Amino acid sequence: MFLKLAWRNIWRNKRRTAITLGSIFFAVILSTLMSSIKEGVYVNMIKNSAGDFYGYAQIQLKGYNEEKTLDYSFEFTDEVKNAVGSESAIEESLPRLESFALASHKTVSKGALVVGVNPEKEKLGTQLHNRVVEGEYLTQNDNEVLIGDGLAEYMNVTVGDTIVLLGQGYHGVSAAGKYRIKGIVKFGSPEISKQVVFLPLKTAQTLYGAENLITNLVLQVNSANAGIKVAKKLKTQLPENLVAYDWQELNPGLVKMIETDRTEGYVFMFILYLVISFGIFGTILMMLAERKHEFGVLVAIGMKRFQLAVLVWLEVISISVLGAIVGVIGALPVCFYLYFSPIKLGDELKQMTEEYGLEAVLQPSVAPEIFINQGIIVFCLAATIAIYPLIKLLSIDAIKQMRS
């Protein structure tokens, strides 16, 4: 009965209700779109920087994550295989040998991240073969390389050209090799594309004098959260000399950047919700001023003050939740459209975005919690603001209100 009365009461003054709904609607739709786009950017950042290359979890020898040298290589033993195989969330394990080298072609040289991979496993895990934009993919017995498109552009090389790799191998041995470029690959993260060179794992082990050794075992799981859980479990199951890292531990700079950006977003959203709060509070003040006589009559004929206070509280909640629902419904089609048709940044925006190592694409997230959170926040705001009329009406003077 109280809900029914509250619903009828808010439509007695349609203009006031429409104004309040409008302010809540626009604030909610803006905050929802902003949250959706920001979370989408974070998801793409994590996917491009971690999931598509480094993986959401890795196994390394203790010390490798700090120094990144081949001296911290290890063998992919049966004990490690059994520990990895015991986790059902792990879809594939990808052995890699990573090191740095000077890549040269004619008079051009650039530092490169050399990654020895198992071509067949990478097909199943990171879908590396789908990133070949020119030339062909590697096979296990190739003595050729794949090179990032950014690095290829910098060195002015293409498929069929030859590059020389010079570096330091396992335990200080010299590492030098001359390789034909078999294909060019493109990653979502321009930073990776500007420095990466892929070799078959056996070829990389021969180059660096690290037979049967790997520097990291990339664990393919279906999400960033799954990577965190898997790494946490494996830390107690691996041999003492090995450690499992999740993507946050492997990319602390990325995590810090996301946290900083989120904080900036919270400030903007605080301003939006401050607008909502003033709109709701203004509605309450108008309601209390316009209905003084009505409230006095209701108390005079026997309605309890607490019941009256609850009725008005429900009115405020109803109009706020209705505005939030309409705002979320308004944001849904826009978010889904941009999700399936992401915005590709161009010109200066593209250049600026890629300087941060990010893909120049805006694709919002459509995770349900983004939309649900908006309704929860507006409900909490309305419930808090509605305490004012609740207190006010509990001490109402019926005679005074009827004379006003």
Given for the second form:
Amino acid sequence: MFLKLAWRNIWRNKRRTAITLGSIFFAVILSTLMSSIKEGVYVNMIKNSAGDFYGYAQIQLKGYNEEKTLDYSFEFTDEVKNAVGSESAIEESLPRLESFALASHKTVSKGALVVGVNPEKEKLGTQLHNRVVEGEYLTQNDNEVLIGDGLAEYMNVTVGDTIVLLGQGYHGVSAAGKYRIKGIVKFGSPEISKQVVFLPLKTAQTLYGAENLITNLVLQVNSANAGIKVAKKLKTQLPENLVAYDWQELNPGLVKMIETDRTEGYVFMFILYLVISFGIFGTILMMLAERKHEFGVLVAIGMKRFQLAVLVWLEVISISVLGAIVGVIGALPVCFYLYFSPIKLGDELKQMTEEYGLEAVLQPSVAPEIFINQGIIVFCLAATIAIYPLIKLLSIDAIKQMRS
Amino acid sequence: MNVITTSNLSKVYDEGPVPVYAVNGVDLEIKKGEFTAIVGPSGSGKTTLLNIIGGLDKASSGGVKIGSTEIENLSANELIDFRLRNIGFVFQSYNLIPVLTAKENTEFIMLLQNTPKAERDKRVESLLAEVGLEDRMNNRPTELSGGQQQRVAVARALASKPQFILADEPTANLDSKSTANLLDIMLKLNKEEDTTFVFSTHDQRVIDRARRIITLEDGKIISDEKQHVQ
Ligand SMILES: Nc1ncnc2c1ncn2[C@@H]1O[C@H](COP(=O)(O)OP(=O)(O)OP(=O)(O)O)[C@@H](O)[C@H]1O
Ligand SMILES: [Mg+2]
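For comparison with the form predicted alone, kindly provide the form predicted together with the partner chain.
The next block holds the full complex; its first chain is the one shown before.
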């Protein structure tokens, strides 16, 4: 009966209810879309600059993450293999030997991230072969390399050209080698495309004088969250000198950037909801004034003030939650539509996003938390605002109310 | 036994330059089954007196006993509960909850009393039949005439099985036909169910049908007469 009464009271003043619902609806739809798009960008960013290349989790020798030199390389022993193999979430483990070197062709030189990989494993794991846009993919014993399209463009080289890699090898030996370019690879993250050079693991180990050694073991899992879980679990199972990191620990800069951006979003949402709150509050004040006499009669005939307060509280909550639900329902189709057919950004925006190391695609996230959070925020807001009438009604006086 | 007893009841408003005695030393006894009209010129204190008797307003001095309860000893929340169980109210207008039907309005007070559903349904139907509204049960107040609304208010007041019904000018907004009709119903309830009514009025046609007439002037009782009506 109380619910029925509250529900009917909401619809008493249809226009006012429509205005209140409408303002909540727009606030919710706006902030849902905003969060959805932002979260989508983060997912994309994490995938491109972390997942696709570094993996969502890695095993390294202690110290390597802080100081990336070959001196922190390790052997991919059976002990490590077993620890990794016992983890069912890990689809593939990819040994790599990574180091920086100077790549040059004719008069052009550029710093490059040289990555020794197991071509067969990468095929199964990161699907590196699918990134080859020109030339061919590597095989195990090649003495050839794949280079990122950004780097190729910068150095003005193409398939068939030869580049020279010059760097420092294991324990300070000097490393130098000449390699033919077998193929060109393209990554979502322009940052990676601009500096990467792949060669077979064996070839890299020879180049750097690091026989049988690797610097990272990339753990292929199916999502960013799985990476976090796996890394956490492995931390206790690995030999003393090794440590598992998730993508957050591997990319602190990225995490920080996302957090800053997310906070900005929250500030915007806060302001938006603050405005809405004043709207709801105004509605409540009007409603209290209009129904003074009615409240007086109710208390006079014996309705407890506490019951009356709950009734009005319910009214405020229901209208707000209703607005939130309608808003989320309104935002859902847009988010899902964009999720399944992401927008490719135009040239101008593309340049801008690439400067930030982003792929120029807008694909919102449809994670349920985004939608549930909006509902929770509106509910909490309404519940807080509704404290005002609650307190007012807990101390009303029947005849004072009726006299007006 | 007295349903209502007041002793030396006074209410002073002293916010203005001179204190106003809205009710001034009223001693009153009303017995079960009486049908009493409080009359008097405007400003004579009728509303104030009824509000104090009904526990809606506080007296400045003196006391009110309903049955054997001295209501000035009750806390604000106890008083609300006391009203719910002992006093039926009919106000001059806008008595009903606008979003509820006649039936639901009548049922509402029993809901507040936690009466079981089966009993509520039975009682609502018989009450609305008694006030002649069995065919308007599912209409909302806006779909009822002023007289019909007051009849629903009487049905609602009765629903709580109160010791008596207080009505402040219940016919003030009604035309003469509706007034006569409401009085017929009140008198019938008084006769058949021994329901005690205390109401204020300006209307001579209403006064003519009361059994007991208490006249106030400047907050004092200046006459208290019984008259015989059929
Ligand atoms: N809240 C108040 N503050 C000050 N004076 C008041 C207040 N309420 C009533 N009074 C005064 O008390 C006196 C009695 O008022 P009351 O409303 O009881 O009269 P009434 O007999 O019901 O009049 P009416 O027939 O016009 O309804 C009046 O002089 C009125 O001005
Ligand atoms: Mg009056």
